[in-house]
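Encoded as structure tokens, the following chain is the form predicted on its own, with no partner shown.
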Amino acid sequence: MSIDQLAETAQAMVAAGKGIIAIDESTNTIKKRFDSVGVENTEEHRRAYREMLLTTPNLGEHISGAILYDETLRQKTRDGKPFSLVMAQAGIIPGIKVDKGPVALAGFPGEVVTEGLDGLRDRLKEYATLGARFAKWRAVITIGDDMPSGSCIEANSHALARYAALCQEQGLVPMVEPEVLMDGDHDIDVCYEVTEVTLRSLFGALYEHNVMLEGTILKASMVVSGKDCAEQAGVEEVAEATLRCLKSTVPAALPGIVFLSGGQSDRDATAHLDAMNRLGPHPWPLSFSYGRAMQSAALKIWAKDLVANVAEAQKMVHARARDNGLAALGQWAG
């Protein structure tokens, strides 16, 4: 694929009042969701959840992409049509989480690593077949004592690197993602110089590995305290903060940003995104890839009825996706 092509994707992944349902949880950390309301996590009730999410009536009026599991990618609805398909059909990009999680970062005590990359290169290939058009790499950074590392800083910056270096090989759009975690009781100003040497860091490792930015996407997360700090910034704060970290370390050349929620509450991941393009206009879109505050309070209506409450709980859907698409525009009402 060219790199028009690439940079065609990228900028429909960021459309104008669009963004990304990330519906990518691994068989473990959906168990934990299904656990929370009582849903027994067998292959089929994970099936028939995301056909709910990817069936929504009118999804893709804001909704441009969403990132699956690879056993999403390979399952179809109950009459036998492809998710792919059905996402195709909606106008609707789909994407594959191609990591294989964190691991301890051997050296440093309480750091980690994302791993994945060995047969990356036949998967990304198998993956282009299954109708994915871009693909997700998620790094940990943790905030704590004499933490993060540069050392893991730049191990997750290279592997992000070489990851977005074979989807472009392979035609995928790269989406990279270094979360900084809210968790601890560092304040606003902490995150604010963690995610801005980790920014340098990534765009450095990124132009070292020739990769094309204008057929990139980067999935940020917010500069927010942590969430044990005592004193917790405000929504303008938070705004401001993220906008001046990003614009002393993301290209211009970049297609679009979109943000993770990263554990906010569903509000606070809306109002926050709402208040960033209030602010605007900016060098890119900035739009939304959230997980947890896109489907969490539709989840608790489907678990109630997994087969009555379908409608219902694609209602909850539609709803988030429309915030969020308002949010996108900075038109949400609140």
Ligand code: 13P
Contents of the next structure:
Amino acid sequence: MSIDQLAETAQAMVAAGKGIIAIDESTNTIKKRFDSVGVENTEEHRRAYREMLLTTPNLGEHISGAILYDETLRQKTRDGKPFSLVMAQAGIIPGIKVDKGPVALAGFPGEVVTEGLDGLRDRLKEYATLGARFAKWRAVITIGDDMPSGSCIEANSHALARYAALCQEQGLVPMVEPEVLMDGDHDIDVCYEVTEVTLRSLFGALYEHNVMLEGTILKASMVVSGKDCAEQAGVEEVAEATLRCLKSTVPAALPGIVFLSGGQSDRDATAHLDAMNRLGPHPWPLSFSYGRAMQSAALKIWAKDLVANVAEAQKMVHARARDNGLAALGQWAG
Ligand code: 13P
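The structure above corresponds to the form predicted on its own; please give the structure of the form predicted in complex with 1,3-dihydroxyacetonephosphate (13P) next.
So here's everything in the complex, that chain up top.
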């Protein structure tokens, strides 16, 4: 796969007015989401839920790609059509979560490093044959007393860079996701500083590992106040701080940046993205790769009747995609 092909895929992922739906929850994470609405975490429920999401009529109007979990990439609709085929026919690029999740970083209590590099080359090869065209790896940076440590940031950046280089070798666009968690009572300035040092470290590591930025997408967390901070920054302040941080750390060669929602309300996630795009133009398209902020409302509807409510849940998925797609253009009406 040439760099031109990788770049083409990356650009399609951030096409104007489109973003990504992240439905790559691991079996443990989807259990938490299902538990919250009283749905039992069986393989069939996971399959039916992802079928509901992926077969949303006209989803491709506002959605360029979807990130799946290993199990989902191998599953089919009730009628026996592989999800990857459903997506291809809807013009939605299949992506795959390839990290194996965060584990405790030895020597640094309270901090984590993401695992999954062993055997990754062969897994990527298989994912490419199953139809995946991009991959995602999430690193988790925690803010707290004396945290994050430089060692934690460095270990995670190194893993992200090795993952990204392997993806490009195998013809997949790496989506690199260093998530600075919202948990904590820190203010927005602390989040800014941590996000800045994290992104500097990441782009240094990508450079050291010969990762071609033209074929890479950044999945970033926004610069926000900690969840438990007494003073919550408003929409304009979040938009301004996030932009300032990204502009001082992310090379313009990158084809695009997408945001995670990270526990923000649906409304906040959309409003923040919209506010940033109203302040444009920027060096890169800014769009979304939301998990919870794309799915929560639809999950609640679907959970009330897994069969009868499919169409209504899909309407909600489409509405969230449309709102976020408009926010990606700075045209959301609020
Ligand atoms: P949230 O938008 O729910 O944070 O999920 C995005 C994601 O893919 C986290 O890795």
